Structures are given as structure tokens and as C-alpha cells.
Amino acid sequence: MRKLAVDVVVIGGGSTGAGVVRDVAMRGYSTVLLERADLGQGTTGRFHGLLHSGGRYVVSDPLSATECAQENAILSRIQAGAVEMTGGYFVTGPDDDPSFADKFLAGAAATGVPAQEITVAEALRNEPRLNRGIKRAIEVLDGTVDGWQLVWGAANSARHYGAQILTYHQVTKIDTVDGHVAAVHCKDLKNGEDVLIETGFVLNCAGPWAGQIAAMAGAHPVDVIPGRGIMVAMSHRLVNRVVNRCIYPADGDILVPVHTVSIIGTTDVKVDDPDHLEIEQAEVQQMFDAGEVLVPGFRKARALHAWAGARPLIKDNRVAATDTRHMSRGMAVIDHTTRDGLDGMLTIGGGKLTTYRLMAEHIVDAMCDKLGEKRVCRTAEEDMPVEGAGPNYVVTHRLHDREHDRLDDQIICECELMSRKMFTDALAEQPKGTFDDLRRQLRLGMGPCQGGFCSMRATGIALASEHIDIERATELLRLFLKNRWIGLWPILHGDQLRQTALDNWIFSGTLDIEHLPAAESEVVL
């Protein structure tokens, strides 16, 4: 057993937690991060690229749309390279309430989020996609932002504070001792080692999984209920700002260029479980009726991808159990001890990305006073190495780049522009991760082919580098293909079937796949 001593631990690698690990080892903590899976596999890489400009909460959710705005500011500056100022508006369509519009910018004025109507002839002329009929459109500052680049960057900063990033280690057990926490058991799911960590302190910042950290310890339930939300990723930029109808927060009213594609979200639904979540066919059919709303001829785009994420809400008692739509989006700490009986351990919940930085600097301020220490939050004015301290990025930065490097650097994933050395040089950081972890990092297998090419020459490369050995790269790939699958089939029509078709070819024309030798021993992913 490995043994570890850390003032504080942070359960839950989502933007919440290396939120939080950065800023507790920025205020001079010896701290650990623990995530059972890879940073930003839950809920923070499941979601629509959204970077508010606080516009969607201005009537709903006063407060939110405030931190919002303010956190909008704060994020494009110190990770700049992980977020895009494509801009927003909020359209009224052809069959939408045109008054609503009224009171969002009366909302927007009282709440500090920037916003101003423009002309039905500006937006079409800017979005000429947009739905003829809209009857007004409020220009905002809405932007779109990588989740995985932006969790990494809070990470890799954390990491330069000294803090410890330790990702595929599940927590098993939390000790407490006379009321106090005292010790976290994991393991290591890549060997199987069972570590324990000595601490005064635990930050349960697990998302959907709070509960079930939460009860760890032997806290009382804690009402944290996962909201399901569909998304659909389309082939390419249908608009280039974000496109929000100008309507009371709802299903599928949010179309958000991200990259090279364009990302129709989401739905709402209540779950019991955070590791079960369904993508029904009747959501996906639900999001391409509400894109056609936005952008007429939708439907006949090319869908690439569809995916469900979970939403950490906090149980909300001015709305029923099962309205997870309209429950708040505001954040919410939880302290055990006034709840529990439970000292050294605080739950954080709600919230969303946009103000992953304001939630840690919550909880971590919370602790500092349960603690009785004062040291001061620096987040909001410290950019983020490799992010920060440069411009925001654009969608063709990696065109850019192969411009440069082309003639030295082979290209292996064209929809992505990912190049060899892009390739190899995330593998030799991260040996022991899947071809999905790098995915996450590299956009491997993201754009139309869905690494029907790419995955293959990865897996060559990764083999041919001796990073892997044959069984390793099989299952390495086998895996990949199973995943891609889950977001694939919701979605096959038109184009995207005829190019699965040919990936399932080319995978067992030339590899006979489903026949491989299977592992004589297990192969840990």
C-alpha cells in the first residue's frame, strides 16, 4: 500500500475540482486531486461548449446571470487559449413571444450582463443561416470554450503549486475519527494499488457523485440530483456566433459553434443514476426540431455525434423533484459539520462551468474559515500556464499551425488537423492512457470520419513507437470503437451512415476487428 500525508484532499476531476485544487494549492496547502477516471470525463466533457455570457439566466436566475458575466470576463483572460469570443445572440423566432425580449434586456441591465438589440437586417446579414422570420435578435458576450483544455490548464497549474493530479484512482473509503475526517482510501485502477492518504480535510467536489462521496464519511443523503441533457455535435459551423432563442430557459434552445462543428443542446431530464445515462431516440429527434427552429434546413446537415452529460443540481424546494430544468443554477456548499456532526469536510454542488473558478473560490474560502486562517483567493488574477497570457483562440489556430509544420510533420487525423508529433508527444506524457484520454486532449477521432482513418494510424504509431505492445494496441482500439459507437448509432443517417458503413469496412476488410486475438491476460486500460 502507498501512503500519502496532504493537508487537503479534493475528490472529482471535473472543472470543479482542479478549479479547486488549484486554488487550495495556490493558498499554500499541501493538497491531492483523486478522479476515478480521466480529468473532465464526466460531466464538465459532456456538455454543449457553452461560455455564458450570463444572457440565458438573466430572467430566470438573477444571481447566475451576474456570476456569469462576471466569470465570462475573468475565464477568457487567464485561459485564453481554451475559449473563443464568438459572440451570441438571443433571437426571437417566427412563433416565440416577442415581449419576452423586453424583459430580457431588462434583466440583462439589472443583473450587469452586457447586452443591446440590434437589427433583424444585422443579425441575418452577420448569421445568414438564421431563420428568416425571427422578429428581434439582443446581441451578448457569449463565447465557447474547451471543457478538456480548460480542466488541464487548472490542473497543470495546480501541478505547478505542487499540488498531486492523480487521475484512475477511485475512492474506496473515507476515515473519521472522533467526528473529523481523518484518512482517504483509493486505488489505483491502472495497477491496482490500494493507496491511503492522511488528511485533515476533504473537498467533495464529485459532481453527480457527491452523494455518494458524501456517504462515504458517513454524511446524511445528500440531495444532489443529476439532470440528463442530450447533445448533438453537427459536421460543421452552421453559425459562428452562439444562437439562443430569446424564451424562457428550454428544451434544445441553444445552437454553440465549438471548433469545427456546431453543438444543438440540450434536454432535461431527471436520473437516478449518473452512470447510466441514456441517449433516447425521441431527445435526438427533439434536438433536430429545435435546431430547425433556429436554422431552417437543419435536419438535412450532417450529424456527427450525440452525447448525454449529467448536471450536479443541488435539490431545489421551489420547484418539484423532477424539474430539473428549472432548478437552480446557482452553486451551493455544503458543511457537514453544522449538518452532520462532521468535521474537516465540505460538499460543493449546482453551479456550472462558466463559474467553475467562483465555486472553488466558495468552498476553498469556506475551509480557510472552518480552518481559522486567512489566506486570500488569487485565481481571478493569475493567468494560466500555456493558456493564459496570449489570445483567444480561434476555430483555424490548427491550420495555422499546419502551415507551418506540413512539409516536416505528417498529418494523421485531416478533420482535426492533428499531426504526428501532436500525437506522440501527448502519449509520451500520458503512456499510460487510452486512445480516448488523448482524444479528449488532441480531438482525435472528433471530426465526420469519427476515427475511421485516424484511430488506425494512431494505433500504428503508438505500436510502432513501442509506447504499446500488439495486445495493448488491440484492446486500445477495440475500446476506441466501442466508445465512438456509443455516440454514433442515436444519429445514423444520410451521410454519417454511409460513412460508418465505411469504417466498418475498412476495420474488418483490413483488420477482421471482431476476430482478433483476444489478450491471453487481462490488459489494464
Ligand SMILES: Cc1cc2nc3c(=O)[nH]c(=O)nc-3n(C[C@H](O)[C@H](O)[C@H](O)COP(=O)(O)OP(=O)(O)OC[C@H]3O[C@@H](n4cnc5c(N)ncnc54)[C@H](O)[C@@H]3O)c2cc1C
Contents of the next structure:
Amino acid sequence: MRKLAVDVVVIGGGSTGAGVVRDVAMRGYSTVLLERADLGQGTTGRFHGLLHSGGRYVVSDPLSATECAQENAILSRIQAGAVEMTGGYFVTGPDDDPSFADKFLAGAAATGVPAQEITVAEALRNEPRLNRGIKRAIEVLDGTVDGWQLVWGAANSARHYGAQILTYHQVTKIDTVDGHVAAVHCKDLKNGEDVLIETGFVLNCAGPWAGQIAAMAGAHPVDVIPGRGIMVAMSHRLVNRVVNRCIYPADGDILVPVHTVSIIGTTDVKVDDPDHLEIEQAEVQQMFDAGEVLVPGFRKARALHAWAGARPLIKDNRVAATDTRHMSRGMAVIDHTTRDGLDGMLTIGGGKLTTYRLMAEHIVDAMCDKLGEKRVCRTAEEDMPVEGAGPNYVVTHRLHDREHDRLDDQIICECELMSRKMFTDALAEQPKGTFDDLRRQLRLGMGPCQGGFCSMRATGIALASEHIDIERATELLRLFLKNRWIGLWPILHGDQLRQTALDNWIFSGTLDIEHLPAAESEVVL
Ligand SMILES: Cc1cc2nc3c(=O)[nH]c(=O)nc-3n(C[C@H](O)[C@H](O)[C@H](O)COP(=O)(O)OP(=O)(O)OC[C@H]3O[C@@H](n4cnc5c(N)ncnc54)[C@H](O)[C@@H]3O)c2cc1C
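Starting from the form predicted on its own, produce the coordinates for the form predicted in complex with the ligand.
Let us now look at the entire complex, which starts with that chain.
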């Protein structure tokens, strides 16, 4: 058994945990973050991609609106490279109530969310695919954000301050002694080793799984109500700004341009298990219908992939427990001392990716109060290494990089302009990583072929680079295709169906991938 000792253990490697470990380390505590999978593999890797301006909440949730507006300004500065400042519109659709726009403008003024009405003609000039029947348009400072870049930026910054980031480490047990947290047990899933971490404080940032972690420490049940939302990525940028319907928040009312695609979403349905998020075809159809309202002809674009995430909402007694759409998106910190008589542990839930830095500030402030120490939060002032202090992300940057100094490098993924060197460098850094780990970094297989061509090339290159043997190569390719398939089957129609049939013939018909020899265990982490 491996043993460690730190001041603070942070559980969960989504945006919240990454923000928290950065803050803890910057305040001078020794700390370790434990994540059972890869960073950003939970809700943070399954979200809509919107850096909220606050506009969505100006009428329904004014506090969240103000928090979003303030954090939008901070994140687009300290993590510039992870954020594309696209701007956004709230538009009144042909059948929507135009008077909601007045409530919206009043709410924006009251909550400090920058917003101004523009003419419909100007909106249509800037976004020509928008429905020509829109009745009003309001401009806001929405942006888009790459959740993985954001999490890695925070984790790298934390490492710079001495934090350890342990991915593929699953927490299994929390020891308490005389009503105080004393140690955390986890398993290193890559090699099966047990790890014991002695600590005086646990910050539970496990999102929709926070209730399970609190139970491990013997706390009374924490009611985290996972609110499942689905999203569908369309093959290109149908709009260049975020386009929202100017109505009370509803299903499928936002279209977000992220990297080379646009994403329509989302839904909100209470589920019991955040590890099993089904995507129903009826919901996909609902998203297509909603897309048509914003961009006529939406259905004719090619749907690439569907996925679902679970909002980590803490139960709010003001609304029915099944009504996740109308729960506060605000954050909640649970103090286990007053609630459960358990010292040395705090749980955080709710919030949004946009407000992750502020969530971290709140929970680490609460921890410092409990420890009777005054250590000031500096996370809003300091830019992150690499992503910070530069220009905001622009979608054409890979083309620019290629034309600048990479013309000789072979392209492995045409859709995302991923080159051979990008792939081999990332593989050398993470020789034990799966192709899904590399996908999150490089966008491998995220374009129209969904891995049909690039995954085969990547497998060959990985084998030739001698980081993996033939059996592992087969396992990695199978696992990658299996994971892509989960997001493909609910949207199979038109061109994507043809593409998938072709891929299937290549992999099953020609390569007979099902029967290639692989290692005994098909479980690849
Ligand atoms: C459909 C949908 C769309 C959204 N869209 C937006 C948006 O556009 N903009 C926005 O700002 N916000 C959005 N959100 C909200 C945002 O995505 C979440 O609030 C945020 O990602 C939550 O991050 P988290 O770190 O709290 O949780 P998570 O990202 O889920 O992280 C929790 C982590 O804990 C880990 N974990 C669980 N159990 C264990 C264990 N035993 N040991 C170790 N680790 C463990 C999990 O693997 C996971 O990685 C959306 C949410 C959903 C569901």
C-alpha cells in the first residue's frame, strides 16, 4: 500500500475540484486531488460549452445571473486560451411572447448583466442563418469554453503550487476518528494498488456523485438530484455567436458554436444514477425541432454525436424534488460539522462551469474559517500558465498553426487538423492513456467521421511509436470505437448513417476487428 500525508484532500477532478485544488494550493496548503477517471470525464466533459453571460438567468435566478456575469469577465481574462468570446444573442422566436424581452432587459439591468437590444436587421446581417421571423434581438457577452482546457489549466496551475493530481484514483473509504476526518482510501485503477492518504480535511467536489462520497464518511444522506441533459453536436458552425431563445429557460433553447461544431441543447430530467444516462431518440428529435425554430433547415445539417450529462443539483426544498429545471443553479456548500457532527469535511454542489472559480473560493474560504486561518483567495488575479495572459481562442487557430510552421507534418485527422506530431507528443506524455484521453486533448475523432479514419491511423502510429504492443493497440481501438458508438446510435440518419455504415464495413467487414487477438482483459483504463 502506498501512503501519503497532506493537509487537504480534494475529491473529484471536474471543473469544481480542479478550481478547488488550485485555490487550496495557492493558499499554501499541501494538497492532493483524487479523480476516479480522467480529468473532466464527468459532467465537465459532457456539458453544453457555454460561458454564460448571465443572460439565461436574469429573470429566473438573479443571483446566478450576477455571478455568471462577474465570472465570465474573470475567466475570459485568466484562462483566455480556453475561452472563445463569440458574443451571444437572445432572440424572440416567431411564436414567442415579445414582452419577455422587456422583462429580460429589466432583469439584466438589475443584475449587472451587460445587454442591449439591437435591430432584427442587424442580428440577421450578423447571423444570416437565423430564423427571419424573429421579432426581437438582444446582444449579450456569452462566450464558449472548452471544459477540458479549463480543467487542465487549473490543474497545471495547482501543480505549479505543489499540488498532486492523481487521475484514475477512485476513493473507496473515508476514515474518521472521534468525529473528525482522518484519512482517505483510494485505489489506483491503473495498477490496482491501494493508496492511503492521511489528512485533516476533505473537500468533496464529486458533483453528481457527492452524495456517495459524503456517505463514505458516515454523513447523513446528501440529496444530490442529478438532472440529466442531452446535447447534439451538428457538423459545422451554423452560427458564430451563441443563440438563445428569449423565453423563460426551456428545453433546446440554446445553440452554441464550439470549436468546429455547433451544439443544440439541452433537456433536464431527474435521474437516479449519474453513471447511467440514457439518450432517448424522442429527445434527439425534440432537439432537432428546437433547432429548427432558431435556424430553419437545421435538420438538414449533419448530426455528429449526442451525449448526456447530469447536473449536480443539491436538493432545494422550495420546489418539488423532481423539478430540476426550476431548482436554483446556485452553488451550495454543506457544512458537515453542524449538519452531521463530522469535522474536517465540506461538500459543494450546484453551480455551473462558468462559476467554478467562485465556487472554489467559497468552499476554501469556508475551510479556512473552520481552521481559524486567514488566507486570502488570489485565484481571480493570477493568469493560468499557458492559457492565461494571451489572446482568446479563435476557431481558425489550427489552420494558422499549420500554415505558420507545420506544413511538413502529416495530418492524421482532417476534420480537426490534428497532425502526427501532435498525436505522438501527447502519447509520449501519456503512454498509459487511452485514445479517449487523447481525444479530450486533441479532438481526435470528434469530427464528421467520428473516428472512422483517424482512429485507424492513430492506432498504427501508436503501435509504430512502440509505446504500446499489438494487443493493447487492438484493445484501445475497440474501446475507442465502442465509446464513439454510444453517442452515435441515437442520431443515426442521413449522411451520418451512411458514414457509420461505411465505418462498420471498414472495421468489422475488412479488418474483422471483433476477432483480432487482444489481451485477456478487455477492460482498458
Ligand atoms: C447537460 C448539461 C449542460 C450544461 N451546460 C453548461 C454550460 O453550457 N455552461 C456552464 O457554465 N455550465 C453548464 N453545465 C453545468 C456544469 O457542466 C457543471 O456544473 C459542472 O461541470 C460540474 O462540475 P463538477 O466538477 O462539480 O462535477 P463533475 O464534472 O461531474 O466532476 C465530479 C468528478 O468526481 C469524480 N468522482 C466521482 N466519484 C468519485 C470517486 N469515488 N473517487 C474519485 N472521483 C470520483 C467523477 O469522475 C467526476 O469527474 C451543464 C450541465 C449539464 C448537465
